[in-house]
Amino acid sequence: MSEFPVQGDADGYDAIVVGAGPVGLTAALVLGRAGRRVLVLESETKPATQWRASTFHPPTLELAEDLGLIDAMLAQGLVAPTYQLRDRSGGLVAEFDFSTLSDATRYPYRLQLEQYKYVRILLEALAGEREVDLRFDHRVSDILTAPDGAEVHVETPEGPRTFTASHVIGADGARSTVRQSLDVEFEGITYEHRYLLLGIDAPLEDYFPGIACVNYLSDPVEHMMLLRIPDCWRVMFEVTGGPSDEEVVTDRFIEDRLQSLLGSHPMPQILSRQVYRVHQRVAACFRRGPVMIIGDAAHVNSPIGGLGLNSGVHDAYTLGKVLTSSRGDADLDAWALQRRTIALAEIQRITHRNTQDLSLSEGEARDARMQELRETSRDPQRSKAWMLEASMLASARQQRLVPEALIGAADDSVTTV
């Protein structure tokens, strides 16, 4: 790894990570475990506690095992062995069983674990890393690059400061200051619809016998997601048309939506509510000189399928490994190209397809697609191929994401999907 000529400045680091979310902290842990001196800068005053992403796929759990996090995650999470695609008016369309992947991974399931709990687990692990310096209430204002490093200008409670590092990693979300400082275009689309995401205290498994922990409900007017997490159920409604974001989170709007789902069942306690817009965007490049972007700073996508957080963690892990074993710029260029290719060819493609499947208009095309998915779930070979892709195992194996020792008795089909 090249070193920035800090001329004795004690604030020089091997890497500066901008953003102390799940992606940035994963990168910091990989680098810290390798003995690199790392500074993590977070603009917020404390770790985020919002209920955001909550699904961890098999290859991400394999990475967690390599990092020594898996026991804590399993202890706090909920194992989801299946997921279902349902027609909102017609019932079950297809059920996909992760046990078909038991010869491909030690973790043939989705783990439902709130993002903030994963952050808490990472923070506990990082507390033992003496080379990792984590600072909250530090907002990055600008980044200046040189051939062998970068200067990071930061607003701190004590006033402006400048830190230097060999590399800078932008993990600061979709509105990334790091990406904007590099003037990198964020290419893609914004969907017309929004999502209302609720946390509710209700026994949906009793109200709807046979539902899985993860359920996607197709509907031409208002598709939905029902997702069990350890503490409650999360319910996501598609929102189209005129109501403002402020109206969408009111009690009246929420109760109308829940009534359409629950019918005569009692109105539940609302534990959380948020509305957000949905994007499919990928940065024009993931690396510019000594600066790399990962996670939502590099790519955002529809939440249908639970791939966003996982792909960001994969970015962080692989970048950390490259930075600690790199032979030069060529390895970083290869990493950036590979991760961007996966974001476009895999993550964006799958999540856009999943979103379209849930919102097809009534008619022959919708009927044909639902029938195709039924047949896929009932055919062992097609179902396994679908699950390898949906679980992210196919792309992970193509990238050789984790040590072979963690893969288990994977068969050749894993790399041919």
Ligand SMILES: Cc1cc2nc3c(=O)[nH]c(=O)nc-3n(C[C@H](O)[C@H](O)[C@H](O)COP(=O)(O)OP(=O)(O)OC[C@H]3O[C@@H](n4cnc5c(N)ncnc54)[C@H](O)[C@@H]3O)c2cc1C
Given for the second form:
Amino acid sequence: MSEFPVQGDADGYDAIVVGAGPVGLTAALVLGRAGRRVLVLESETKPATQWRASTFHPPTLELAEDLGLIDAMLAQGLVAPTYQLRDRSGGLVAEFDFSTLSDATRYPYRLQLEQYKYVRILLEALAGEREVDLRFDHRVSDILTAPDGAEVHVETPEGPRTFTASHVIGADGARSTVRQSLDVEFEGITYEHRYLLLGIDAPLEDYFPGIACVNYLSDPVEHMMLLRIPDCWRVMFEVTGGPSDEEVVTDRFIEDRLQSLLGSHPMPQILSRQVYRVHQRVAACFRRGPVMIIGDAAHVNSPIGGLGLNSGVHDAYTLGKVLTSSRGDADLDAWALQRRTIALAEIQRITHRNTQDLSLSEGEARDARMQELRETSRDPQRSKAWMLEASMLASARQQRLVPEALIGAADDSVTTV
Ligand SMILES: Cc1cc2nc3c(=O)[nH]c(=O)nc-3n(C[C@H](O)[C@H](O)[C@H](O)COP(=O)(O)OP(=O)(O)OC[C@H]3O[C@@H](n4cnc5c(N)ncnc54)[C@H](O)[C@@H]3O)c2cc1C
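Follow the form predicted on its own with the form predicted together with the named molecule, if you could.
Expanding to the full complex; the earlier chain stays at the top.
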């Protein structure tokens, strides 16, 4: 990133959001609702439709209520009132019940909703925002910054263009051009294992009676996850060692892994296949002058627990609120520090612990940990403390993520599956 003297630009935007993923669009909606002039720049020609994240935790549902998105989300999502930890060979270890949180939130469950549907709901909401200008096929190539604004260089179908704004929000994903243009380190680790992610057309609830919508299967050799999403069942296998990414997505490899799960049940239709490399990385800082980074541009983590997308949406919502309350630099610095601290001390810590719990080697330590988790799920007080953390409610309340008015107890009107 280089510096330039910003000339007063009457046509400049209040904010430019780079990336029309779930996080960037959430930020654009918060700013648009507050009457800010926003330009969203997206390099792809249309919204992404791949299956990626699919879990929305209670605090994210609270802020979705504030943004008027909640009815559409509930109508299209599946309510998951519990999740299970299973031993792949030994069966159920612990079932964690979100109803322990029913005095703490109106949404005591995980909502299973595909990321692309959340994006679609956001786009519908943004269509009514006159101050938000969304442009696909616009790839940001560089950012020049000064204390009172920034200049964004963009490749467009009509050739290179430059836009200016008081603030720039980098929500351009894990390989963020914005983060790189700020020259900010993306510190952390890449796990040795990858995941094979499949969408399958199979009635797993009939094959494995008693399973929940969300199931983590611990195994010293190959841990996995079974996740019901509205479209289908998703199955995620740990992949270690030898096979290349190309081999992992072949019919032969997939059928072999599915056979190990399904036994004599028929081989299902494979609806999608992806290899997913997993990192724990947090940017060295989330703000440089007028430029902020949020979502995967600022932090990536293991998907075990479903916290990544949620914390990105929390970044977007809180940044939008800070920018529209316009109390200046000190507030933006405090925001950046708080969000980075949460990424490290909460999101990274919890998802890393969850990942380790699933992959412990055979032996006494593993037996003891499984027993500890079993006892936690059965003890009302410990179970509630666990769920406050797993649902992100503990940190959301500490940081006052949503206004008091959105905090309430559950009502009985939502149907669970
Ligand atoms: C294969 C896969 C599977 C996943 N599965 C899970 C899961 O099971 N559970 C889970 O919790 N999380 C999962 N994740 C992570 C989750 O999807 C992310 O946390 C989430 O997408 C973050 O949203 P975002 O808006 O920050 O970034 P993104 O969704 O990556 O959006 C960034 C947007 O910026 C655009 N962009 C990039 N560069 C530029 C540029 N230079 N100019 C303009 N636009 C640009 C991109 O095209 C994209 O639309 C998965 C991720 C992947 C890749």
